[in-house]
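We begin with a single chain expressed as C-alpha cells, specifically the form predicted alone.
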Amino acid sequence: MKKIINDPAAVVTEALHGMAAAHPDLRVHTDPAFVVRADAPVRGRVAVISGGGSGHEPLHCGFVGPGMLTAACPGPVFTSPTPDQIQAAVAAADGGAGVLLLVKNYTGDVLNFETAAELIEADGVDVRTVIVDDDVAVRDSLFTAGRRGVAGTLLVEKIVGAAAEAGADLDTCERLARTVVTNVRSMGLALAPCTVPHAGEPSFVLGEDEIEIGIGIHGEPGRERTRLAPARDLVRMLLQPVLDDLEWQPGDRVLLFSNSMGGTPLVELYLAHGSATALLIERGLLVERSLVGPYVTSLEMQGISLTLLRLTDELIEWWDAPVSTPALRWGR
C-alpha cells in the first residue's frame, strides 16, 4: 500500500485539520467531526445537512458553503458518521426554519441518521430525512437494502441547497429533494480497485484485462466482471441500464454527470463524457447541463460513473443558481 498518510487511524482527523487550514470560510470540528458554514446558523433559513463515510471526497464536506450544504458529517473511511456527530452538526446549523437530512442509502448511514433524527425531534426541531438511492446496478448489497446512494447525491445537495439559500421553506426543500431522487439514476465501473488505509489491501482483485461493472462507492464489487473494451462500449454498458430504468422519452431534457471514481484522469473522463453525450443525442435526449470531474470518489479507485437527471425548468433554475463551496463554485 502506497499512500500519503501518517497513521492510518488518524487519516480523517488530519485531513480535517488540512481542510481547516485551506478553507478559513468554514468551521471545521474534529470532536465530534463535522464541517459547517462559517455564517451558520442563518436565522429563518432551512439547514441542509448530509454526511457519510470519508473516502468519497469532495463529497460531502467539500460541498459545504453558500448555495449548497449548511453542514456535513464525515465518518471514518467508508463508515457512517455517528448520531452524536449528526446532532452536533444540526445544533451548529439549525436556524429555526427546520432541518433537512440528505442520506445515501447505505445501512449504517440510514440507521445512524434515523437515530439522530429521533433525538433531534425530541428537542423540538422540525427535521425531515430524504434517502438517495440512485444506483441502478443492484437492488441489494452487503451494504444496503435496496438501491445504493451514489453520485446522484451531489445533484440532490446542489439543487436543494440552492433553494434553501434562496429562502425556500422546509416543505419545498423536501419536495425538491424527492423530485431529484425520483428522476436521477447512476451506474459505475472500475478498472482497478481502491485500498482502504486501515485495511492495507485492495477491496477486490481484477485481472489485467478485467473490469468490474456496477461497483459501489465503498470499494464493493459490482454485478458483472467482463473484459476491458473501448470507451464507447463501456459508456454503453453504463448508460443502457440507466436508460432502461426510467421511462425516458425523446425530447427529455437531462443533466449528464460524468464522475471519476478517484483515479481516472480528466482526459479519459472527457472522452467518456463525449461518447455518453453522443449516445444520448442518438436516443433523442437533450443534454442541457453537464458536470465532469472527480466529485464522488472511492479513494483512488480507477473508474467512472455516469449519472442522468431528468430536468425541469425548476430544477435547472436551482442547478444554475450560484454556489460557493471548496469543490463546486459558479455564479459568484
Contents of the next structure:
Protein chains: 2
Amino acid sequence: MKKIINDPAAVVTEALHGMAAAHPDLRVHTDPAFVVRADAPVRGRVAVISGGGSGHEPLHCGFVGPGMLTAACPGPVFTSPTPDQIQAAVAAADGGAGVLLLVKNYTGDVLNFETAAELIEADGVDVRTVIVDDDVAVRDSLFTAGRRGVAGTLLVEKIVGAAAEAGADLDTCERLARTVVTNVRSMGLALAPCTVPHAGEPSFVLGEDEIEIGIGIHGEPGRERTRLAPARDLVRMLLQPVLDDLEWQPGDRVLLFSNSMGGTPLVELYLAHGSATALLIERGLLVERSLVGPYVTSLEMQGISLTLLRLTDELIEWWDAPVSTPALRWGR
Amino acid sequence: MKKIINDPAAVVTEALHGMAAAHPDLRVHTDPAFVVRADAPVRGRVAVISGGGSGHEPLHCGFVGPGMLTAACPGPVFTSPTPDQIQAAVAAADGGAGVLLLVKNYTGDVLNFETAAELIEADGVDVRTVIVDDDVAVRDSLFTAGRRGVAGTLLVEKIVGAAAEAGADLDTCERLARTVVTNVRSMGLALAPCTVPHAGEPSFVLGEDEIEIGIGIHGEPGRERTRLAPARDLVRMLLQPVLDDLEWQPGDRVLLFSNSMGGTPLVELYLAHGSATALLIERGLLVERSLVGPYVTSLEMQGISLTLLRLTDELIEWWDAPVSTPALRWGR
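Output the form predicted in complex with another copy of the chain next; the form predicted alone has already been displayed.
First the chain shown before, then all remaining chains and molecules of the complex.
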C-alpha cells in the first residue's frame, strides 16, 4: 500500500488538521470529529448537517459553509460517524430553527443518525432526517437495505443548504430535500479499485481489461463485470439504467453531474461529460445545468459516476444561489 | 491501459466538447484548439494567455474566466500547443491593451510561444512573455534547459489575471508576473506513474515500496528514488529543498499550495498540507494563505507537490480578488 500517511489509524484526524490549516472560515474539531462553519450557530436558520465515512472527500466536510452544509461529521474511512459526533455537530450548529440531517442510505449511517436524532430530539430540538438513495445500480447491497446513497447527495446538500441560508423553515427544507431525492438518480463504474488505509489491500480486484458497472462508492459490487469499452459505450451503460429508473420525458430539464471516483483524470471526465450530454440531448432532454469534477470520491478509485437531477425553476434557483465552501464555491 | 476514452488521438478534442457542454461562460474552439472567456475580447484590458500540453487539467483551460486567464491553448497530452493555436487564442482575446503570455519552462512550449509572439508582434500587438520555472528539483532535465515550470504557474496566472481584470496595464502585469516567478518555488514526488493515452504504457516504473522525489509533471526523473516514508518525512523532503533554494527568513509571509498530481486522494493531500503547515510554522514562516487540491496534475499520477510563494500586501490583494473559472472560483 502506497499512501501519503503517517499511521492508518490517524488518517482522518491528521487530514482534519490540514483542513483547519487551509480553511480559517471553518471550525474543525477532532474529538469528537466534526466540521462546522465558523459563524455557526446561525440564529434563526435551519441547520443542515450531513456526514458519513471518510474517503469520499470533498464530501461531506468540503461542503460546509454558507449556502450549503452547516456542519458535517467524518467517520473513519468508509465507516459511519458515531451518534456522539453527530450530537456534538448539532450542538455547535443548531441556530434554534430546527435541524435537518441528510444521510446516505447505508445501514450503519442510517442507524447512527437515527440514534443521534433520538438523543437530539430528547433535548427538545426539532430534528428531521432525509435519506438519500440515488444509486440505481442495485437493491439490498453489501452495506444497504434498498438503494445506496451516492453522488446525488451533493445535489441535495447544495439545494437544501441554499434554501436554509435564505431563511426557509424546517418544513420547507425537509420538503425540498425529499423533492431532490425523488428526482435524482445515479450510477457509477470502476476501472481500478482503491485501498482503505487500515485494510492495506485493494477493496476488490479487476482483471487487466475488466471494469465493474454499477460499483458502489465503497467498492461494493455492481451489476456486472464486463470488458473495458469506448467511452461512449460506458456512458450509455451508466445513463440507460438511470433513464430507465425514473420516467424521464422528452423536454425534461435536467442537471447532469459527471463525477470522478478520485483517480480518473479530468480530461477523461470531461470527455465522458461531453458524451453524456450528447446522449441526453439525443433523448430529448434539456441539459440546463452541469457539474464536472471529483466531488464524491472513493479514495483513489478510478472510475466515474453520472447523476441526473430533474430540474424545476425552484431547484434551479437554489442550485444557482451563492455557495462558499472549500470544494463548491460560486456567486450569483 | 484502462482509460475512459474513445480514440487516443481524439482525447483532447472530445474533452473540449465536454468543457463546452459544462461551461457556457467559455467559448471553446477545437480547430485550432483554444478556450477563451465568453466576453472576450475585453476592451482596454490586458489579455493574459497561457497554454501547454494537456493532461495537467484543470491547468490551463480550467483557469479561463474573469479574474484569471483570458484564454488558454491545450496541446496534445504532454505536448506543446502550436504557434497557430496561440495566434488564434490571441486574436480572440486581444482587447487592445496588450497581451501577456505565461509559459511553463519546457523547451517545446518556450519555442512555440516564442514563434507565436513573433507572429503576433508582426501584427502590431504589444506582446510580452514571462517564463515560469518554479521547480527546484533539477536543472536541465529531460524536457528543459533550466528549471521546469510546474504548480507555481497557477499562482502566476491567478495573480496576474486579477490585476489585468482590475485594469492594470501591460507593464504592470508583466512586472507582477516576474515578481511572482521570483518568489515562488515548488517540488513534487510520485508514488505511482501515469499513462499517456497515445503511449499506452506507464511513463515510468516504480517498485512496490519506491517513490520518486523531485518528479516532473510529465513524469521526468527527479532527484532520487527512495523508499516510501511517513507523510511527515515526505513533506520535509519536499519543503527542505524549496526552503533552501530561496532565502526565506523567519517572519516571511507565505502562501502554501498543496497540489495533488491527480491520483492522490484529498484525505492524503489535506494530511500533507497539515504537516507542511506545521513545518513552516516551526521554521518561523507565517502561512497566510492556503490552496489545497488537484490543480496541476499529471493525468492519474499518484503524488503531490508543495509550492511556496512569498507574499506581499500587493500579492495578497490580487490573490484574494474575485475569480470565476471552472476550477478556481471565489468572491471577495
